[in-house]
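Here you get one chain, nothing else, as structure tokens; it is the form predicted on its own.
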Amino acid sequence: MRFRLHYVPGSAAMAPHAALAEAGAGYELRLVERDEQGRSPREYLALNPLGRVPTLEDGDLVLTESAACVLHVAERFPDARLVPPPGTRERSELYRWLMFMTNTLQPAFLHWFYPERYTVDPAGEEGIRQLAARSIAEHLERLDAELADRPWLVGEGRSGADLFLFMLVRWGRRQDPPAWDRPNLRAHFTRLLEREGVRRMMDEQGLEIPAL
């Protein structure tokens, strides 16, 4: 079983990215080299007419969006644990935390790293970028709390949802606070940072261990 992943480091594709190796998976990455404004080539394109990363490739399955490609490694690989059993309280807790993630914290990051695409006025940039900052905060810190007493976001072990936020916090690190100054965060983090899978995630897109 071999599986391909289109990426761009430090993008969405590092969740999809940390679950294939947290799993044990075979597969093989291939970079989505973007020209100077910032188009996929047209042979990406035509994988994903949207441009956007990750895309993963099972066989003939061609998934996009980065939550539902860690949801797919996990079924394929249920031995690695990256999802509780089906029917579980934890099970429906994972699938809210990936839904509020996907729909409301990374929707602010890309609000602040992206402002122009959100206005046909330049001069409103700076704003959409400030409010997206204080939105990014608020959500931060609700997740810094969750974790105030458990070392998981849901269950007794890690799973997809911690994947998901350990790739948000890295986004978080020019924030101001740096999303990984809120201690429940900083300790999920680092306690992500041990694993062997996030590890070699880190290695392979050439992203900096950062010294926590």
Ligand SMILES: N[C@@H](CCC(=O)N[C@@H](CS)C(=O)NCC(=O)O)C(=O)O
Given for the second form:
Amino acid sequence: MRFRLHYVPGSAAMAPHAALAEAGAGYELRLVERDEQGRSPREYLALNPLGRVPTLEDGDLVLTESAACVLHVAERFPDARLVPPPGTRERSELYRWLMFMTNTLQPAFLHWFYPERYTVDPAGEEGIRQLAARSIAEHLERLDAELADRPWLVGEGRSGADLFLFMLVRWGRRQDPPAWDRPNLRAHFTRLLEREGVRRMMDEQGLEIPAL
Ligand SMILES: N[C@@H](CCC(=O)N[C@@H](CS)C(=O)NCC(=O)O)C(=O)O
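I would like to compare: after the form predicted on its own, may I see the structure of the form predicted together with the named molecule?
Below is the entire complex, every chain and molecule, led by the chain shown above.
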């Protein structure tokens, strides 16, 4: 099999996994089994020294960073229309949203999930989580407002940016309020849940389909 995706269920591997499934690619999945301290196996660290997921292998290419993996799949399967054509306004907008999500919203989630990585003072962790939750809410509001008058983040159909947003909205299910309590994000999430590739990814990762 040409594509091999290393994943942990519900992680940043969701978006590239959905991209592969939406593209109708042949792929195999490899679960990264971490030890009790959360360390990845040695063979995995040889591929991805940070030990984070996902990692996508395409032949002898080893790619990390979820958004980069999505863009790579999009380019390998142009008929799947996971990105708008180069040189279009929609393509630039896709870059904008993907980068916003990876450099602004996703780090806020990482602060919420792993506050201990952002302070040497354990007493400071709760404050980091609270601030992260506030940022997450602010960015989700912005995305919800963006989707008020259109079904997808860019262009006429779903793109890799929508798959990325789907993943982050699921990450936000334990926020208060849950990310999908916002009407446009809920409609967007539900729309993606109707897609075969997204369903396949949820099923293959063993993720529950929320009753929204
Ligand atoms: N910027 C990376 C972040 C990947 C990342 O942080 N993945 C998380 C799971 S969602 C992870 O591997 N966490 C375990 C760890 O950091 O030890 C990406 O988007 O691929």
